[in-house]
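In structure tokens, one chain follows: the form predicted alone.
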Amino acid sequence: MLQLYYAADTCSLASHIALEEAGADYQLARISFAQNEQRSPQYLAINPKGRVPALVTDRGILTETPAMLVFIAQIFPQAHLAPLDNAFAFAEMQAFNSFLCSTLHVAHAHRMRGSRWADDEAAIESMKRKVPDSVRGCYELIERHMFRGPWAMGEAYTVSDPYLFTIAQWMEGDGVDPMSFPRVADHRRRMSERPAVRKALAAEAA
């Protein structure tokens, strides 16, 4: 059985939703950031990076959301969560997910994780002030050039959709008005109506 280590209000929600969409048999293990459990010896033995998510499989442990999403799509091909028979379309999906991971998520992280990149308090405050602009720039790219519609990669729902939905939950906190990006906002609304999304959100809120 798969086991997902997650924390509420983090990118682990994307993998949680994907597991639900796939109809996977899995267990949840909650990590409390408030209690610093991500730095506990027990969790560091699972993920030495000290971050979530982590997915325990019968082959070993996976970390990093893009890798986990692809793994879920591949081991549950009947769920049709990725274009597994089209190498180019699969690579395009990976490019989309990589942008969310390495650019948009990093821009967001400057709001509360500035100490990863600087020790100087003035520099950290400067990073925080930049977040609305840098995050907004990411959504401008997604809205105008990357999002195909009706789903992220076009007609077919893929693992890119729960990933975009998850990160889009942080728009307001990052100082970005969702209504400035109607395609992303509509996607977020439609995703919130999916049964798998509702189930994952309810489980993480419990």
Given for the second form:
Number of protein chains: 2
Amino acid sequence: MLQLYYAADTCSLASHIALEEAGADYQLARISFAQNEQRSPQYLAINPKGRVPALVTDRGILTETPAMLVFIAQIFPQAHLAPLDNAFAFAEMQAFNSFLCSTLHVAHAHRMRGSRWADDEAAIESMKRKVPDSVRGCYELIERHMFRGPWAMGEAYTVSDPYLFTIAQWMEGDGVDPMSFPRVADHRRRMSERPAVRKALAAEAA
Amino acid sequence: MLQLYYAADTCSLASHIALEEAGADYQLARISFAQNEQRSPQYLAINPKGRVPALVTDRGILTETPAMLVFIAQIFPQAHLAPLDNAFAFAEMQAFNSFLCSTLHVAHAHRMRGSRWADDEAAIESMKRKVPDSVRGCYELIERHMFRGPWAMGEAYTVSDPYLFTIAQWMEGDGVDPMSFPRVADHRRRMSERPAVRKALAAEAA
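Same protein, different form: I have the form predicted alone, so give me the form predicted in complex with another copy of the chain.
To see the whole picture, the full complex is given below, headed by that same chain.
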């Protein structure tokens, strides 16, 4: 059985929702960032990077949200969570996910994880001050150029949708007004009504 | 015909090498960062993100290195650049690429692109000082946990190899001694001898 290592309020929610959308049989394993469990020897044996998510499978352990999302789509093809038979459409979806992980999530991370990239407190505070601007710039690209509607990649719901929804949960915390981005805000609202999303959020809040 | 928008000394080299490895018929279009061409209206019409690489195809334009690398592997299956028939192995390769784009490349980017994440000069200088540490931490994970040998993902050469090679070109500039990471250094040396790599490097230096 699949086992998802997750932490509340992190990008692991995207894979959690994808597992729900796929109708997967899986178990949850919670990692407490408050207790720094992601750096425990037990967890580092699962993911030496000390990050979430990690997905334990019968073949081995996978990490990195974009890789896990596509894996879930591939092993549950009946859920139609990715355009698996169309290389170009698949690449467009992958590009969307790659932007989320390497640009938008990274911009957001400068609010609470600045110590990854600087040691002194003044620099870390300076990074925090820039987060609203840098995150807003990412949403401008998404709203104007990348988001197709009604779902991220157009007519078909894909794993890009739970990924965008997950990161968009952080907008207010990042100092970005969702009302500035009506298409992203509407997507977030519609996503929050999906049974898979409600179930995943309820499990993480429990 | 495919057209690759690239800039010298950037991650676009990975896609350039992959196109060579695939035996693709493609054209190069150079973007000069020195002349800020990535922010020109002409280029923003191709890639609104103002970054390289971008790949013009007969279906449309693709961006984001991890997406482009897999697309190249998929449309040239005879080149065997990815484990396309094995969802788990494919996900492992994608996880490797995702780590390169969202963690290692991001750590490196704090040396020359700090203005993405802070406005004041002192903070940007502070970020630069941390780059050797943060980049070294990424190579420790690659050397000890992620790199399998002889190629990144093991016996089979994949698109992860040109991607690792491309980023590993920046080690010295990032203040990281390649000799501290003998497996990565050996990979870099073997990669530099491949005809596809030599041809791509020569074209970008021309």
